[in-house]
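Just one chain is shown here, as structure tokens, and it is the form predicted on its own.
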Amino acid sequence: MNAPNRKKDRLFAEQMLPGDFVFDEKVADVFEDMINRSVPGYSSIVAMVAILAESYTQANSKIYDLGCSLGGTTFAIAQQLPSTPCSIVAIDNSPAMISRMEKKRASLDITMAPIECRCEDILATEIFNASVVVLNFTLQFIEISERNRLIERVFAGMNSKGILILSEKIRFPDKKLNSLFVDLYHNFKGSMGYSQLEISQKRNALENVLIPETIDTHRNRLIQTGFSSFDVWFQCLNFASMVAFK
């Protein structure tokens, strides 16, 4: 069912040219509707992961979002930690997305831990001090010849004993298994409401933009890099997020 207040997504409902999503003021404008019908367990994942940061957030520390977006798991992250003395970096490349997110902080009249918005990209982002950070669904978007460099930057900027917070779409080495879990998700974006067309259309576009990679790619480049444990703590078809700790 569509939330209140949440404008429906039907950017790819009507037959049009091929092209690259790109996370422009139309996607802003739907993407919350849009997230929460084309990633299952979405929603658990962002109430999860902030109950992860109130567990892991050190005294005095930052917590970056990396990829923020509209800023759902930051809110979420912020409203789990109202005393506690820290401060939340939310950083997204989208001006659109910003923008909004934003708004949204002026207009929330409750208490909770400080936010930092800011439009630049990731892979230019200074992080330091940092006891928590995440990446949902952010990686994925990265040039995969960029997400090494990404994440030795995360590393190199986190406390001891902070956590890193990784949600992504996966791929799955056998090809049986990997055919399997995509027609899957094609089903569950159906029974969201979505049309074989949005769905076609959407895939078409994201096909050079958003690249998977397999749970053992993202366990080997984060072990390489120097975390000292990794795992999935949730998955659902092919859609994953993952904890290591420094």
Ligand code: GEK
Second form
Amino acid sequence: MNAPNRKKDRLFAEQMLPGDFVFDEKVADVFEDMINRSVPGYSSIVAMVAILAESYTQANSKIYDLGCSLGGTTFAIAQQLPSTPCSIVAIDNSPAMISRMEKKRASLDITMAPIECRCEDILATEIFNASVVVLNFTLQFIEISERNRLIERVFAGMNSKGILILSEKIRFPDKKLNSLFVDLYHNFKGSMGYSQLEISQKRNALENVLIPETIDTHRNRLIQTGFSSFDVWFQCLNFASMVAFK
Ligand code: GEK
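If the structure you just shared is the form predicted on its own, then what does the corresponding form predicted together with the named molecule look like?
What follows is the entire complex, opening with the chain shown before.
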């Protein structure tokens, strides 16, 4: 299953001491393989986010990719964009991710829209004149107490009729269903070549770092912030992608 140019993720393959997951050099090195083998539907989501961005980009506005990692989604958007004049702002607070993304940007022939990469905390970043904002599996890493404030800042920086695309690992309100989907997800990871040790060590490392919420919690937060419409456009097991319009 491993793509030829992708370094294989074996970060949790050996027995290790417990510790929280961080987006450091080691993770950045194998991130493309890690996310493709860990998020069901990741490549379809990225391709569709690019199509959504293409449809909703407003002339002379900005597209924000918040928590861009290596720029997988940013570059997909840049390659999909129509001739509408606009620019892309890609932000991540991991220097390891941003430095690799900048190298990749320099090697690609992207002519449609300039891409500005910023190593910043998305809780502090300035957002303005945005017609498209993407949070592709990023909000889940923000402390719960900060999530409303972040969504309010995103909303304030968006233009009327702008689109927010929010992809997240989700939790189910029904406990039985929740554990069923978590078990199925671990089976999915097994089918992607991860061992039981890798699955359980990664799960422990993410426990305090990635906090999933229910679809209803996301819906309520977005509607209370002022977004006019909200729905889920993709779901596979406990992973979902949602859209909301200003
Ligand atoms: C993709 N969107 O490939 N400020 C900035 N970045 C942050 C913050 C923060 N406060 N907290 C976490 N991050 C990407 C995948 S990965 C998802 C996104 C995953 C960044 C963090 O450094 C990491 O690069 C990213 O959010 C989450 O479409 O690993 O499951």
